[in-house]
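The chain below stands alone and is given as structure tokens, in the form predicted alone.
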Amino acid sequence: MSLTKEDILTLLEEVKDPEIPVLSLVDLGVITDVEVSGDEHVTVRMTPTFAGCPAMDYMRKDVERTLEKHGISKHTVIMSFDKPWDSNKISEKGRQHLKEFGLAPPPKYNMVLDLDILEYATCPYCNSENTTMRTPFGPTLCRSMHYCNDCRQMFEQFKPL
């Protein structure tokens, strides 16, 4: 059997961000480009979120982990720039999922990033956009806080970058 690159693309739904661990890489945006070639061998390139994320090598890893487990012994994993991360680049399945996380997706932006949209998010748990930014500093490097006036909690913002 021949594997293509939607195949690839399936086996590394199981790839999840180490720190949010509902979300897919493939969801997160961060596979850039899979090609197969004729006598099989499978190179993925990546993108982290951001240069100098920790997390870096491991989702390379667990890349490399993941092909091997499904038989997949030729293969190249490529991290690289050459194609920048933003957060358009999440699918509306990773941002559902970031939701149910109980993070708020980031606001989609054309373009320029407006650092004042920063500022809003709607609440994961009531979808209020009645919010208020207490600090853009949140437990990792692309997560805010928020505090939801309606329902009273506090939530993370996956920041729009």
The other form holds:
Amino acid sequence: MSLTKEDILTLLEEVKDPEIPVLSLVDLGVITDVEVSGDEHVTVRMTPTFAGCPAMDYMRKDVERTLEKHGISKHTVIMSFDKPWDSNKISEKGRQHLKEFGLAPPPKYNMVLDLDILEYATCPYCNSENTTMRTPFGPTLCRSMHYCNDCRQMFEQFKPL
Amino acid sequence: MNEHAIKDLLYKLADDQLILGHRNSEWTGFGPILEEDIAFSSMAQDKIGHSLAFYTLLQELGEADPDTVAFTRNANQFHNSQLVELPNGEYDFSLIRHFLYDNAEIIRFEMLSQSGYEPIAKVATKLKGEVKYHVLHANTWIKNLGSSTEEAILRLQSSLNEALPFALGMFEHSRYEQELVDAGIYGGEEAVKAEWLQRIQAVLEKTSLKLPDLETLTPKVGGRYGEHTEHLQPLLDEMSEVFKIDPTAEW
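Now show me the form predicted in complex with its partner chain; what you just gave was the form predicted alone.
All chains and molecules follow, beginning with the one already shown.
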């Protein structure tokens, strides 16, 4: 039986963001490529969300552990900035999971990330757009803090980047 | 292309990030309000992550590994500007330094994302999006506090006057300046400085703060060539204390 790229991507759906356990690394968009060579050697390429994110090394090891758990002993996991991560790389499914988790998904943007987009957030609880950014720095590097002026709750957003 | 020129550029970028990252981290647990405690801690984490990205490029060019480079050199081997090594002071000084530094840094990263040296271009493309949040944070607070109470304005103005000569030192030319510009690797310090002045002026105009006449100031230079204030070595000693106890420890 030979493995395909799709098989590996399906396996990697099991690996979740350690800080957001509903979001798989595939849906987060940090897995940028998978290659399976003729001798069944699997190469997984990853790109960091935030360069200083302490969870990235954990995620890399989690990918290796998951490959081994499925009997894939020949593997290489490469972390690089070749295809830089941006928040548009989060899949539709990932965005839905974020919202269900109570985290506002980042707004999608076209190429140019300006201040309006950074400050904009839709409340994940009541869908109001009448919200105010309190601080771009939340409990983790990838989250900002906002206040909903309608349902009057603080909420966090996965930052657009 | 002269590899020394690229290394010199990388060292200056990486060392600025590492040192300011450590200064920012000193606010952890001491911020004037909880959000600012978190903000400076987050920016510290970002900047130390950014220094790692640049030290990794240096390692690929044959320099020692990032931990060794970060934690075993003495002050005279560091290429950071003197601005980033100054003690935090009161919050007004840290905020002014953050405003002056990050507005310059984002211009550097925007410029370097177009660099002819591809490894730098890739890293800068990634990092410039993160620094946008640092600039947003600095500019918001400068606008808010710089047009608030008399005390806030007075304190910020005094810190601005004090920090500015050091901020001008950020643009000290490398000995390879022209070589880097000619090779399309870096747009050069003069271009960064001109753009920086425009951007910080645009923010300051919305406040009661005044930019001192730059012609009357003497830039505090030397940092890019290993000449530092008395504040750097004690900071390095503290940063490297754990590493030096057992450099081979596994974490």
